[in-house]
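We begin with a single chain expressed as structure tokens, specifically the form predicted on its own.
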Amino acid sequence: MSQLDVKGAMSAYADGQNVMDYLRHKHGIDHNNSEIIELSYDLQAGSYAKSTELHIQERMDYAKLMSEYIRPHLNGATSLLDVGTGELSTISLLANHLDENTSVFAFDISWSRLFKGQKFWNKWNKNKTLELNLFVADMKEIPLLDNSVDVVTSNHAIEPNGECLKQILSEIFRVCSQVCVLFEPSFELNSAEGKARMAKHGYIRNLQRESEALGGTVLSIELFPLTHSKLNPTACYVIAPPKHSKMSINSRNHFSAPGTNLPLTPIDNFLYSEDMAVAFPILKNIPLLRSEKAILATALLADRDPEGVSE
């Protein structure tokens, strides 16, 4: 994404235009790629948290109802991953209904949204015993070890990734050990007008079919009683991931090089992969775990190897 894209997108956003529409048209593509999604959401950083606070009781009711769908699947679970968490406006309220020993992992493609979201979490999450692990990532390359989280959830986060649904589900299934409880719009259960809108914006469709094609078992699909738009109805998809042949490498922080099962080790203000000899920076305590953020650092291997050349 060039600087001109950023300036043009900022202007489009200030004029009230749909930034994703603007960028797709500018680049002559018919789908939302990672760069378009990142820039669009980064420009909105803070707006979701403000909107949630303006409608706090409504959003608290939404999160409480979500918890009623998720809790039956948390038996014995100690970790929950929120995919595309945005400004933590949903997970912060949902966390109030989680067990105290739950470790919460949450990522978004936009660092700015996570940075803003920390303040929302600190204000509205009353369950202060929960461990929160934030990181920047792309859904197509989730930087967690295989089977490293028990339950995966999302709330209209996979939505704009219509062209990449299969790849995203594959990554979610890879890191999930027990069950996925996804709150996403349903193209199949939508009205004709709603389907046209979803198609226009490049939203996902055939979530059930794609899950089953990857070996997942769709346990239930149910329209969620609360929805922000009749043209974009939320459905709760409960999906058991396919059986994994590989067990996760034991790791205290669960992080891996993006989209792999190669563990990362903390070194100073970075996370380092000895297997790939690359380092990922940490900005304001938030790791930037996207492939394009990797810094080639082979010298660290020599520095850490007693038999290596360190001078």
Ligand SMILES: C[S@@+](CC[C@H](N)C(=O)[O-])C[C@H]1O[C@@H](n2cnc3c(N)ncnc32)[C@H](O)[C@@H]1O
Second form
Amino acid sequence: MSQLDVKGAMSAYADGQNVMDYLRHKHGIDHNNSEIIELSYDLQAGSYAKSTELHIQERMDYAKLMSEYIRPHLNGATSLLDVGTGELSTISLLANHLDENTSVFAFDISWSRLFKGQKFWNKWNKNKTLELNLFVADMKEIPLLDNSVDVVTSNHAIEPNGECLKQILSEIFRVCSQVCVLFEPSFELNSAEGKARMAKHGYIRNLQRESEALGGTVLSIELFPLTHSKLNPTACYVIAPPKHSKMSINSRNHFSAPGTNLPLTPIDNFLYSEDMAVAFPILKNIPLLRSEKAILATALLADRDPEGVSE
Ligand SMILES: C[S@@+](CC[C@H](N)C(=O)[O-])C[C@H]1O[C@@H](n2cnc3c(N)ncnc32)[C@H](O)[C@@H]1O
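Please could you give me the other form, the form predicted in complex with this ligand, since above is the form predicted on its own?
Following is the full complex, with the preceding chain placed first.
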């Protein structure tokens, strides 16, 4: 359970304050940790879908342009992962421009946002043959097997994780077999005023330098013309992950214990890791694949019982 001041965060949200700022200050934490990010976004569940519908043409244009940046890099790719998908308000509109055989993977740290987002997907994604795989996860520990998705994308999602950028990129590179096309704010291309704002909110910086330090190749960085805020300009980063042992896997089973290459298999309403002897719950068809949600269940190990798993 989060030890954060949930009630205070709710009042701060109702008063129109920045909830991440409130929580960092209240708990004396100098960066946005996963719990702060989860709570501040969970409180907003439903608001992005509403605001997207209010500005639907503008958001459709944004998503269509994103797809034009992504499509040249798809090269026969059949799977796309959206990290920090929120209420699916961007990926649902973007998916309308994808090939119909694409498998879409999308996760967020907030279960509530995904839950609300499913409705948005059903209403606005017209590409009904696309397969959607939704799950709760932390970008710092992605619960997918190595090289299990062709292309990774994001839209202002890595943004608040200023202290953990290296860890997040390293996870994205682990699961990505071809290319990452990330739409994130650029500190380096921002104005002095914008830089000060990004620093104040604990936003990422040096995405290029950190990617290269991990062995990635930055193919291009371009300011995105339809940016929402002048003080938080979106840039499109196209990055090839390090090449070592890159081979797309061709398996129906992509889920892994968070941050590992250890597969999960379904048991009842859980996903189970034989290697770690832990089970992850599934709530309303959305798997909760975060380490904190794991239930130790050694009794489910087949070799603990000569007759197999006891009922
Ligand atoms: C500004 S919203 C953008 C949502 C979505 N990409 C869109 O275009 O509407 C940022 C999202 O990233 C998610 N997020 C931020 N840090 C995360 C992390 N470490 N792991 C998983 N999700 C994260 C938040 O929960 C939030 O839903």
